[in-house]
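Let's start with one chain on its own, the form predicted on its own, as structure tokens.
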Amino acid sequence: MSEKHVRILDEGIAPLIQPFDLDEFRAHNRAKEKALVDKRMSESEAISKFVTEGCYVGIELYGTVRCPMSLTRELIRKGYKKLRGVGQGVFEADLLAAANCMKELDWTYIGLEVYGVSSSLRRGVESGYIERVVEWSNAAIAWRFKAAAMGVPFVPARTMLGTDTFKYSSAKAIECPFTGKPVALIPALVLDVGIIHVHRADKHGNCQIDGITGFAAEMAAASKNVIISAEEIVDTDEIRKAPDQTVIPYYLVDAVIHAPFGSHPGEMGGLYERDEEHIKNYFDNSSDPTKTKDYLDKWIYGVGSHEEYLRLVGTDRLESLRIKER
């Protein structure tokens, strides 16, 4: 009988930042608590319990939409300097780069969208503090979570083929055994910690999201530990009234934090707009390392908790951002 081989046509030049063992991941998930226990805690408690120096952290969603900013600020306050991470974010990624928290990144884009690209990331990369940035398309990152959630080592796709994004990724291209055409193999991504902000959750970790759900479900299922911040903590009976809206089930979640305006200065669909003035002021000053440090000192290191941060922003400012019912 003749041997059959899959033909590798091309491969990205970057090594995998987060090698994976799907059997180990499955064993980890089998051992997780499945009882309906109370998982409520503070940002400080959750980050201290589940994030260790050097671990691989994922932050969900796109741009400034539904970003877990209260947890991002706590990550920075804790003083981590060698984290590895993934995301498709904007403001939280910029702050992590500004604070020298990250050493290696799987990322699609870091910038302040309409305002311009990230000065903080540029400084981090050019100085050598950020040692590696591996490029992926938005779809590829989401499909990496999907592969891990499915328990398979990769998913085949056509994304990134023929681009420099593919060249600077860790993907491989093979000749499809069915069609003979090129197909990209997008490797699974198992996170040590996934950090996600939602509209509402119960104390057990059942989570609901209004509007765009992004890749919250896939990231949660691809993470060994999941930290949830929520605009509102509701009774489980409220969750059960609309079970179809439960994007993340309790058994994936390890910590639940009550964080109203937890995405500020980002936005939360249906609840509040993003704080354009805050973000633009940060961007305008971020090209200057001294002014960037001043921002970190005032808005992150200078406050001890999310509650203190909200008091610094001010009730009037927060209320001005709230979306009013018509």
Contents of the next structure:
Amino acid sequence: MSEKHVRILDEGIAPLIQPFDLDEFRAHNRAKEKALVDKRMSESEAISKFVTEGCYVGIELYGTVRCPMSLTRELIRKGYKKLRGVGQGVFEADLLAAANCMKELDWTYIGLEVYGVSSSLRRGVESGYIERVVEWSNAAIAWRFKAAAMGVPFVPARTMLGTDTFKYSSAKAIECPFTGKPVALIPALVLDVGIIHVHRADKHGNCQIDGITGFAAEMAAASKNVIISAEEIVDTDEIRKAPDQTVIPYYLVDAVIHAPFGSHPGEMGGLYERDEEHIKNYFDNSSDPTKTKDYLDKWIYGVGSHEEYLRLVGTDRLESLRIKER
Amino acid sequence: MSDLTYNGTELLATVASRILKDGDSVFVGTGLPVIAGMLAQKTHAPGLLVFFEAGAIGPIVPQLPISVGDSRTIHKAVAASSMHDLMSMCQAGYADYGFLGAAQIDAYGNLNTTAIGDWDKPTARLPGSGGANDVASFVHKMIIILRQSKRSFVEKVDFITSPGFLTGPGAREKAGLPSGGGPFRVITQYAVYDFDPQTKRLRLYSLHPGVTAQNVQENSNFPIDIPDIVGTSPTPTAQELRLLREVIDPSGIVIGK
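Got the form predicted on its own; could you also share the form predicted in complex with the partner chain?
Expanding to the full complex; the earlier chain stays at the top.
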């Protein structure tokens, strides 16, 4: 029988920032705790325990919605300088760039939506502090997580083809062995640490999200370690009453943090609105590096914990953001 | 009704909204596209099916969402799903229209939202693809809204973030993109453009009131095909202006600009 080859038609120029070994990932997942144990801890404990300098992190959110901001601020306070990660973000990615925490980025979109591109981020890339950027589309990032979550090396897709987004990615295009047409292969992304904010979790890490789930389910299952912050910690009985609401089952999760208003100044669907004044103020000042530093000093370095941060924001302010009815 | 005054953004929103028909599906992002979709829903297309990329399906959007994931995007939605679900459905062919903006466009409708200058030493780093490349790859008809100038209408974009017709007829299919898609209309502050079915190059479709073909050409770095007969773009009605100002974007976040 003659040997058959799949033809590689094109490939992105970027090596994978995070090469993967799916058998190692399987062995890691096999060794994860399957018993229902209490995983509650503080932001500081969780970040110290799971995030090591240079590791690959993902922060899940959409826009400014459901941002794990208390954990992002803790990442910055801990002073990491060489993290690698995935930028599908808005405010959190901007703060990480402003604080010079990131060296390498798988990038799909980093900006502040209606406000445009942030100056902190521009400075990070244009100054060369962020050393490597690899381009992707949103679907590609979702499917990179999906591939890892499925335990397969890639997902075939009909996106990114023919563009510079493809050229500056780590994707490949092959001749599909079934149809003969070109198809993109979107490689798996196994993260060292995934950081996700949810509406409610139990102490074991079962997580429920109200509304759209963005990248949460895929990213959690693609991460070796998952740190969850939750607006509310509920009894496992509550989770078991509505198992169809569970987006992330407990055994994927390694740490559970109770973080009310954990998405501030972002919003939380059904619970509170985003703090427009806070975000706009940050954005307006981001063109000035000194003012950006002042922001970091005041809101991140100057507070020791999420509780202190919330006190600085003030109860009246937080209460004014609460959604009264749905 | 010629005494109705409107600003440029209101005109763009109206022109974009009139393209959408009742019973169509549209994939929207933040800003002007969602305003166009909301305006269509509140006027001629109550049955417009709206998708937001972060997962909202079929919402009846009450007021301008600030973010594609914000709570307003799932108001009275029929489903709240995920990025993976939404993108998969678009890849499988469920989205008729999608809206995109860009910093640069070329004559084939290729779009740049990634970098100005060389990619590895950009003079300006832009937000990147986000869902734009996916929208441009998956929807059947892509509508592009951008500010037209010699800097944005360029012979060659610095970076093809999202595919238009790439290098011309057949290029999308040859690259492996779903067949039959691509740019459908380009809307600027001067005019609406479509694409010549043979050459796949940008062509003048209608001029906004008070704009001439010469204005259009003067504000482009590549030659624009100008047919003998060119229509006039629709202008906002009193009802459309009232909806835009009082209902959709009362604080003027987008239309106030």
